[in-house]
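Just one chain is shown here, as structure tokens, and it is the form predicted alone.
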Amino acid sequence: MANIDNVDSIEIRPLAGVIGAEIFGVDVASGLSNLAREQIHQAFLDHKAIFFRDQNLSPRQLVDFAGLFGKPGIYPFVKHVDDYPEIIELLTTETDTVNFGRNWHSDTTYMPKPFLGTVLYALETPSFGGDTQFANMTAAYEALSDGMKAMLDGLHAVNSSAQKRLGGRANKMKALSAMKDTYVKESEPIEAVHPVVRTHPETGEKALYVNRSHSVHFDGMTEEESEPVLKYLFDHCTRPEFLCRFRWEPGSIAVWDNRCTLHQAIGDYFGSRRRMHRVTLEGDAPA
């Protein structure tokens, strides 16, 4: 891979007030200098979700690019793309009436060591719709009252892969015509207990670490006892001032930090195709 030394053309444009930035002047397939890599990684930490347009990547190049942010991992529930175990394909066809990732979540919070980040590359996009929204969980935490922060700082939450609150993972996958045959059924749900307030291992910032898809209840409390506070937090985290929204085009790339963000794939394009390749990055145990 070539090494580009001139990075003067790299431009970072914030997408919204507290999260998201588009990066211009980068041709990922042509290689990146060490300075460019440092700038991009710092933008990832600063903006929590970064975006590139007009890229043309082979599967190998996508995996290599993802390696800039961490070690590519293996997602547990969808079969990988041939010859590339790190890549899964997310496909919505013209006949589907649901889409993958349509509820607010952070990837794999049900794992003991959830994925630290995700890289998503657009191959086919609808002529309208299909945007992805991102929420800044650090800003959401900072906006809480001191009393709420004090209560949450000592709590842990049980996170499950079952997606019980949303009707179940298996039912969701069966409804995706193009992906139902790639679904690897779980014998038992995966569960993990994590702090409700997580400290980012690189920035030291605190962020809320709960989400509607996977956070079931507070550890040591019942679901009934936990739900009112969890519902408040779920709604609080997705207030407009904590969000950005990205419009996909073929060749677009999004990279987001699962340690301090939520995301949602908006399902407003039914009757059209949307095809993506996704790489997730190995993480550590939240603390």
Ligand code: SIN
Second form
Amino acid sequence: MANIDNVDSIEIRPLAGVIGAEIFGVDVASGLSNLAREQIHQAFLDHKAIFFRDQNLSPRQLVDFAGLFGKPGIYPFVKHVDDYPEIIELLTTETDTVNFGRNWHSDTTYMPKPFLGTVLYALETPSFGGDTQFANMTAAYEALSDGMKAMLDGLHAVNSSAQKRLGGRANKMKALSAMKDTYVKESEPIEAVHPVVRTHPETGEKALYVNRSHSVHFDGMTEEESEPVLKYLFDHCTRPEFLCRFRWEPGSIAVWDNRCTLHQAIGDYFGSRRRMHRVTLEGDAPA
Ligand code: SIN
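The structure above corresponds to the form predicted alone; please provide the structure of the form predicted together with the named molecule.
Every component of the complex follows; first up is the chain already shown.
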């Protein structure tokens, strides 16, 4: 593979006030120079979610590109695509009335070492709708009062795969006409306790680390005691000024940092087909 130094042509265009940037002038399949790789990785840390358009990647090239941001891992709850254990297919068919990833979350916060980041590559997209929104959890943390920060700094939250607040993950997966066959159901919900405010291991920035899909209650408190504050935080961190929204086309790629962002896939395109390939990157224990 040629090692083209196309760093001069790279253009990084922010997408919104505090999160998201589109990167132009890069063919990610063509073999990036070390300098281009460094620039892209820095943009990932600076903007927390980065986007590329008009890319054309084989599954092997997708996994290799994902390796720029971390070690591609195995997502245990959806069967991988043939020959590529690191890739799963997210498919909404024309008959589906639910979609995967439709509520605000950070990926797999119910695991002891949640995925560091995610790379999503669009193969088929609806002619309109099906955008993904992202929230900057560092900006959300920084906007809290000193009193709230002091209260949250020492707290931990229990995160669960059950998605009880949203009607249950198994029910949602059963309703997906294609993905129900690739869903690998956990025998018991998986739970992990993580700090409510985590420090990013690469930037040193603090970020809120709770989400509506998986955070059930504060450790050592009941669900009833926790819910009012959690609800406040869920609403707070998705205020419009902390968000960006990405419009997909076939060949688009998004890469987001699960350590300091939330995302949700908007379910507004039913009757159309949307097919994506996803690679998740191994992470560490939040601290
Ligand atoms: C996800 O939550 O990983 C899916 C996001 C999307 O399909 O836009």
